[in-house]
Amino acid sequence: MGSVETLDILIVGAGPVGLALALDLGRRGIRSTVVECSSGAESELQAKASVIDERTMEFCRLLGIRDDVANAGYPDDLPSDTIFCTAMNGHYIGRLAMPSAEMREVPEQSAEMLRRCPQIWFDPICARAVHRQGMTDVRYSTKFLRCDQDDSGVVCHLEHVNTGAVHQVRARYVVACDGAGSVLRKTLGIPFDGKDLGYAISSIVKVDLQKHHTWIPAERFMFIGPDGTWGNFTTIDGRSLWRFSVVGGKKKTNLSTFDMDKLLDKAFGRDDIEYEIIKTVQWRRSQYTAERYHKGRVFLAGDAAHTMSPTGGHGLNTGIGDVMGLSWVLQALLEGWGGQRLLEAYTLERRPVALRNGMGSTRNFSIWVDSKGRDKVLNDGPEADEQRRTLGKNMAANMRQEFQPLGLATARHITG
């Protein structure tokens, strides 16, 4: 057998978590090895994250990609409108109204503004960024099976996805940015606990959703029938791919046999609109956060560590957070001038703004599902324009915070 590898860091996950470590750790001067199942950077249409908030967008400045992101293409001028109906040729209910890019101005507990940038944007920027640096050697198309660890390092046993040829690496430090799923956390043992909120269903969608309706831009429409918010389109682009998500139940549906086109129909209140669903996907939304962040000398970031709904735009802008602090736990450890209890701190200082974003997402979660005030949301008549004027401002009050959530971007300590 032939020596093993060593490695100072190793992460597990080249999502925009562990890119963004592998960025901060570089801008440090420490290098690092990246590996990753897939066969690179995130390139393919999905129905994931697109808020980056103002603390995020100070990290990117500090890792040198705050123009990439703010220039990526998502339009400025679309205002962040969101509105509240039964279809969008159905009964109008209300709006949240919120600035676009160009009109927002820079909020004075910030030195950046929130931002657009959809995942499928955003992934690539940092890998470039990795790649312009040169202190991390990205190994997609590899696969983490398992690891042992000692007092002074951890052996990491790796697979080539495309060949199954397995080898191992030895590194002093391991993190895990290897999502929900991690294997590296369910590997260590550490629990994981929380609470399921349903399925849901989101398809990526191509349409232009200006010609079909009577109202202004906005970038996202909820649809609000008596039991509640079944539906929404939020844009991924600002311009014509839109995700179109419908609330599920406790139980997975059968894609195969599920009618998407019927329930767009039902969202566009008519059956004559072309577009093209590109990728129908489903999904869990869940609420969990680790017992812990470290076992030994791995440590867990991002959705390793904790999952929320998406009501809030949350789950990244956490994640990031969890490495900007974790980068400099490891600088030190690794350079000496940090003591082991710093092991500890990283999960002391974490952890309670997992738990603090988690319950505020779920918070906003139930405001969408929320039934009541709404049995007469699809009646005609001045009973029911009435109860659609008093939930649309109720509404457009109530999700602000979902919206524009500034206290819970920056605030840099957990009280209470």
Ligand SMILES: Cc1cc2nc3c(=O)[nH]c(=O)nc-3n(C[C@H](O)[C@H](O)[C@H](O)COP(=O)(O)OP(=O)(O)OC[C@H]3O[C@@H](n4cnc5c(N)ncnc54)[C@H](O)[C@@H]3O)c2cc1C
Contents of the next structure:
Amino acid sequence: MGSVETLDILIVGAGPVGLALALDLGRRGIRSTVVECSSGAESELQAKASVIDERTMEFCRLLGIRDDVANAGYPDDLPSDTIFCTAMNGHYIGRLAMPSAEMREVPEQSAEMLRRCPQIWFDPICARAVHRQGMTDVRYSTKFLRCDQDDSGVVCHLEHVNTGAVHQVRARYVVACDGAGSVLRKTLGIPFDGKDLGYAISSIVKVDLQKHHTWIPAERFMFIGPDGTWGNFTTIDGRSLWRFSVVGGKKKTNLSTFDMDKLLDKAFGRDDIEYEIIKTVQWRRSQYTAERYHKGRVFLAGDAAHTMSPTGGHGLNTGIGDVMGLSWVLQALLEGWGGQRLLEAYTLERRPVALRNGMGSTRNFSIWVDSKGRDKVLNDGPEADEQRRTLGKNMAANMRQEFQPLGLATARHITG
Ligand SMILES: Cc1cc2nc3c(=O)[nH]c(=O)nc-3n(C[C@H](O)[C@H](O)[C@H](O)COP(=O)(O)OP(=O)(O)OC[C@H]3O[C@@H](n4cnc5c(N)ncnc54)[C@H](O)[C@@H]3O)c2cc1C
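Please give the other form, namely the form predicted together with the ligand, since only the form predicted alone has been shown so far.
Entire complex below, previous chain first.
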């Protein structure tokens, strides 16, 4: 058997969090290796994050990708409005009006403003920056299987996805950025406590809503029925690409028999709109946090350490905060100017942030699915009109924090 390759830092997962860590380590002059089981950063069209909050934008400055993110292509003149309705040609319930990027001021609590940059752009921006920086060896189609650690390092068993060949590398430190289903977290046996909030189904839909609707321009439509919010349309690129999500049940749905077209017709309120469903995925909404963020020489970051409902747009942002807090710890450990207690400090610093953001996100979701005061929303007549008016005002007031989470992003309490 040949000698085992030795590395300083192995990052498992080339999602936004793993790539941000690689970039920040590179900025500090530290080389790292990333293994990623998929075949490339641009191989999957994902209907996930688009809110890049103020703090993450500040980090993007440090990482040298601020302009790439701010100018990625999301229209600066698109108002961030949310429209509450029963269907797009059904009853109007209300509107949460929020300014477009060009009409917003940079808040005094931050050097940057919140931006929209969907993950279909953000992840490739990070991947290109890592490539440009030249400090990281990114190995796609390479899957982490398991690891064993001793006092001086971690032996990781990796599989080449295309050939099935398994080999070992030895790293001084390993960071699990392998997402919510983290194999590393499970391998280490770190408890993951929290709760499931049900399954959701999302489709990426190509449709020219601007042409079809007078309530546009807006960033989001939320569809409300007597049982609460059942679905939403959220723009991905600010143009013709939208994410249509439906709030699912406690059990997984069989996607092969699931009729998304029927729900799209329900959302449009008519059946003559041309659209194309590009992709449909089912995902689990949950709020879990790892009991600790490291074991020995292995650290957890991003969704591997915490999951939260997307209501608030905190998952990716919290994960990037994790690795920006971890990279200097790794530098200190590698260069010998940081002691072992720094390992604990990472959990102490970052876990409370995930708990707080997770709770905030679940609270936002509970407003979505609340069914109080909605029993007449589909009816005609003055009583139903009055219920819709009241509901619209309440939704707009209660949901402002979800779409303007400056306090959580900058860890300050904002009252204005
Ligand atoms: C509908 C929706 C909307 C969202 N909106 C927002 C938002 O607006 N703002 C926000 O901040 N967050 C949002 N999120 C959450 C955000 O998408 C996640 O928090 C973020 O992707 C987590 O990044 P990550 O790098 O930790 O994990 P992931 O993005 O899951 O990346 C993990 C990577 O690890 C790889 N991997 C997994 N296992 C292995 C293995 N064994 N070996 C090698 N590689 C492996 C995977 O292929 C993947 O590339 C949203 C999520 C959803 C579902």
